[in-house]
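Coming up is one lone chain in structure tokens, specifically the form predicted alone.
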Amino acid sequence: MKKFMPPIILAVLCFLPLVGLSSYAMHILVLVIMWSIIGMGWNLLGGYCGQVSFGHAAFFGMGAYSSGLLYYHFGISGWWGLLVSIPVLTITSLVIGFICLRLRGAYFALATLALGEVLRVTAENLVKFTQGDLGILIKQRTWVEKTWYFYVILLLAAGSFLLVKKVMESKLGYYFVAIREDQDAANSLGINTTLYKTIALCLSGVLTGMAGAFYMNYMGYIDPTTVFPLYDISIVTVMVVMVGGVATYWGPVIGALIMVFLAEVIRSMPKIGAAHQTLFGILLIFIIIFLPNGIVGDFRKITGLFKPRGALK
């Protein structure tokens, strides 16, 4: 049954479009599918690899302007952008990588941290080429309507889906999984523990960097304080992977459906909104006390909680 699943929920998606939902409604689906492929990106490194990013807007920034860029300086349509940033973010994460990946634990989370920050205001200063804080505009949108780019979203998602199991039921899953457990012992058996975390960082940062990329056609606007904060994308990226489940396929998932639609609700309400990042904090404190492995890797501890007394024995 779990072989049929992942088709099973991708034809339902397929048909919600056809039911009439809202534009709102539309809307709140496409940033879950997008914020999903984010925190399956992230979770191939920092879940499947063991190598904690806070760095991951560096990614998703550097996906949108490659889109926007290309607009902006020559008129091409931004949609070439998706794969434009797949040389741009590998090149991006090699160089990432050659920086940061001879660190370990929270040094590099760290070292990850300050690039992100680091792209920003370069970003910022960076005025002709990038156009600084007066950011990108495209002028004329490729569809009106939510549908079009909710068909778009749910293929990359799919397709990242697939690639993070075909990639996870790999030689070069097992060596991923090597290097999270013991990095001194994997390197002892022989497997090129530097080599291996630089291509889980490539495809982590491609990963994310397309949805960047996506982001700009879809949303006709960015600036350096949209696409490379470190709380909006890179702290909101480890929550979503956190509470949905580290190191599992649908992990992302749940945790991008949580996070999306706990943002709008928190939205909604005038004098708690300015408090959201406190409740976000909140809700991490949770989830790492009672639900260590998020809701998907602590499903069965969930359901045991419903069940009677005497099934538990």
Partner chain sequence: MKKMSVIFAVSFLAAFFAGSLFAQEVKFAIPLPLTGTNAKFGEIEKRSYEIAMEEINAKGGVKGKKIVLVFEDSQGKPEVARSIAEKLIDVKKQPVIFGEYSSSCSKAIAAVAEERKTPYLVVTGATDDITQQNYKYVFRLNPTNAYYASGLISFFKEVVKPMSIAILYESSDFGTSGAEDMVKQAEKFPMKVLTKEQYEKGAVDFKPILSKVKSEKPDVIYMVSYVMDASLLMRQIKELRIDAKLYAGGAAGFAIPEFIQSAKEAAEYVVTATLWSPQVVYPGAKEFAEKYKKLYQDYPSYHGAEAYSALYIIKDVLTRAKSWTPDGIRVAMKGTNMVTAFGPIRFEDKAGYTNQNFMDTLVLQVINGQFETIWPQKYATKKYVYPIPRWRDRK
Given for the second form:
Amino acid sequence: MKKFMPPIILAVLCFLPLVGLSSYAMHILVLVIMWSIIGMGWNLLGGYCGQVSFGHAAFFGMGAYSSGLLYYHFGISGWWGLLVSIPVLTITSLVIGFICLRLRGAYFALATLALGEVLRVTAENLVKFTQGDLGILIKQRTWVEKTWYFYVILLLAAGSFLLVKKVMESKLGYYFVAIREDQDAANSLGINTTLYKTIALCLSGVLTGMAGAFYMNYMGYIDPTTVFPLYDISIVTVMVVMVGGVATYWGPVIGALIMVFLAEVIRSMPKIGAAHQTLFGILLIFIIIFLPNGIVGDFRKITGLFKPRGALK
Amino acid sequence: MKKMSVIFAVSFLAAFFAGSLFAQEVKFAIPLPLTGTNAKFGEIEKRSYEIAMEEINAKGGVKGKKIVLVFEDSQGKPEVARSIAEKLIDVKKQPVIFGEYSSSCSKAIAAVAEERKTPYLVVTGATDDITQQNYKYVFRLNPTNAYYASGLISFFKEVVKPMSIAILYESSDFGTSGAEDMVKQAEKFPMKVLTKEQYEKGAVDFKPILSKVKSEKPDVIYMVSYVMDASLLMRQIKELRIDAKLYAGGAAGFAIPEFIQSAKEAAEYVVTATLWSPQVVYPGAKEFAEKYKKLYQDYPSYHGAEAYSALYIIKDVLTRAKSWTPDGIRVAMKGTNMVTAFGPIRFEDKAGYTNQNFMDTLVLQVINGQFETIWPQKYATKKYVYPIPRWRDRK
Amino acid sequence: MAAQVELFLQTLISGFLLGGLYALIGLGMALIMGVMRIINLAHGDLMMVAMYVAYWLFTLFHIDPYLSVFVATPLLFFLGVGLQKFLINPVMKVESILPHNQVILTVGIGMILANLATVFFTSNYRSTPVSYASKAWYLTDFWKNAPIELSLSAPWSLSFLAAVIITVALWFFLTKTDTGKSIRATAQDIDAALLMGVNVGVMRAVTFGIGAALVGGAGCLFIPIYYLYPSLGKQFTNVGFVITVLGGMGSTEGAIIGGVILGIFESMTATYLGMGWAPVGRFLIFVAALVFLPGGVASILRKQRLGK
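Having seen the form predicted alone, could you give me the form predicted together with its partner chain?
Below is the entire complex, every chain and molecule, led by the chain shown above.
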């Protein structure tokens, strides 16, 4: 049964636009899927390989800008950005990896956080190249209807899911987990930790960057503060995976559902006005206290609650 | 017994819903940043919309229908602003959208509105390109950034006659485009631009950059700040005793009451561009300002007047519209020709803009701890103070 | 020439003063990170809470913000202990794949604090217009014919002085008292501390309390020279990170030196490269410290001490 879950869900999602969802629902859906891709990317590096990054906005923003700058400087469709972002992000990841991967634990997290911020401020200051804070605006978005955007992002998500799954089922996956569990032990077993960490970082960066390139084409407008922010992207990415479930295939998807869909539901609840963030904050705290491995990671705990007492032992 | 109460509850609920269904009301949701860095401005606008709503309803509403406003928090994030716009168009079937504060959120909504052929009235987003895209369904009631300083420029030309200028601006689309525009104006003048420096919003210490400005001795220091950076800048200018002929602000942070409250005597004689002040002669302006002050202790900034007038424009448009459909409203909005508390409103296509309202902007000066309108002279409430005393000669 | 010297000296002065204040923010974070190994993303929001305390004391009772340090720091201490005891500790105790899930907790706490401030106090910009807000001393006041003019802001110097006093007090606490010694032991080696009979659980709560109190004190010192609104915390959290890494986790001397280095470096970038680049400078020095000096200034200090 479990084996068939991904194709079934994919098939259901494929037919979803045909049932005539409102464009509002489609927008939320597109955002949820986009965030799951970012989450899957982060999960590969953070969840499986144990290198917790606080700077995924760097990758997201580089992807968005590689798409936006192609449009702005060469006048070609921003969709080429999806392809171009792959080499761009590989190089970015190699550079970031060269600087940060020798660091461990909290130091690695802080270094990536700083690099994300460096990229944001650089984009703000290179006015001639990036338009700085004026941002890049696509005059005419490709489609008015959401259907095609939905299929594009769904395709990307399915690809990412498959990629993560294949990687984790290969030898590479074992190396990643070994590095997460004990880097020194992995090293002494002859695993080239730097190499495998770099691979994880590159894969992670490329996935996130492609989501960023999609964002540019979908939203039609970017500026440094919308695609490189520390809290709205980097930290939200970490939360998507941690709330959903670290090192699980479905964790990022569930996390994205909560961070986008549930946040939107809570935000549009009537009569609470600005207080919606308090409510959401409390929800997050509850999740992490009772389900420290995220919803998918601690799924047994949830089902256990509903089972009769005797069945537990 | 239990059955009885259920029946009672059901009939009560039915009556309640029927009542609200058939009541003559028209509901609008307005996207605004109610949390985050721009929340202050979201709040000013929210209050102003509410004042306008009560006034309109007290006078019988729109075509006998009561206006009901709800506010949606966009958190200042473009994708959330877009979510709200999609929801309003698609789920709520709202035939016209208005509101939002920052330029980036306004852009996100404008793109959706144009694609979905629903009129959108931009209320405060100031970057030029919003109305330069040939959007048919996007209207803007506030002048664009390029025109913000027009009043200030004429004050420079006729009174100050500066030879050089230093420009400091915050790194945001508002700050950047304001500074770029001043550079263009300075070339025409001609006036030498000595420095043009950008700073991160919320910076603590401006003294390094101000020391540099001091060593260059500019005639005018022009600063574009969204928020309270304005008061820090003036406090530190006073501390360093930088004696320029004039300190000029580019609206926003320099034109809110908190600027004077926080900078105190350092704010004295500072001039700022503004789109509106409580002293303007347009009908209803003074009444609105007083009403706002009575409710919330402070005079509203121009953002409040924009929001207040926006609802009056919507009311006017709805009254004239042949049908309350997006296209009916768009046609009616294009034909708008009215005078609001904010000023005369007409949506014109000229100078590369589409559906853009053009108007004179004003210059305020802080005199005796109060904002006074000093330019153009026909609106002046007090004569400008120029030349201003040097710092060491002040008490 | 004189103008260039003046520019340089004035930049140095403001960088130094800024650095002292930054150090106080960094101190709390360095302690928390050193002892608990957690990244506290609510640090700046705690500072915001203290600033509101100072603001209301000033507005309602006309208490000078510098005096409200004595109210705000104990309040923040208890807030910190409470947060640690009831929220952070339970999460740290459970086994999870990544220990970083506490980050969500601190983000959530920060989110709630900032949002509650918006709900209760509105998002108005607040400030405490003290009478000496823009008072300053000038070189020409003391030396009539000075070739250059330098100025020293009164509230900035006061804040700096207060920061130094608080830091010295903290240093005494950490080196001279038993509790302080236990905290330092926990920071250096948790297992050894446990073996030596240190109650690590209590030390963690106390540390988080002290960290919160320190940043609370920083808030009171910042409000006379800055302003206040609910979501201001984030930028100061970032400053805290940079200093912690520059100085070294769990090191007080390191945090102070790190703060001053950061202040001067930022001011110098602002003067000579442009203020827009100052944040780039901040984070580049941060990355450089991470790569070339992991362990921060503290590691150099330690080496010197061992050398003797």
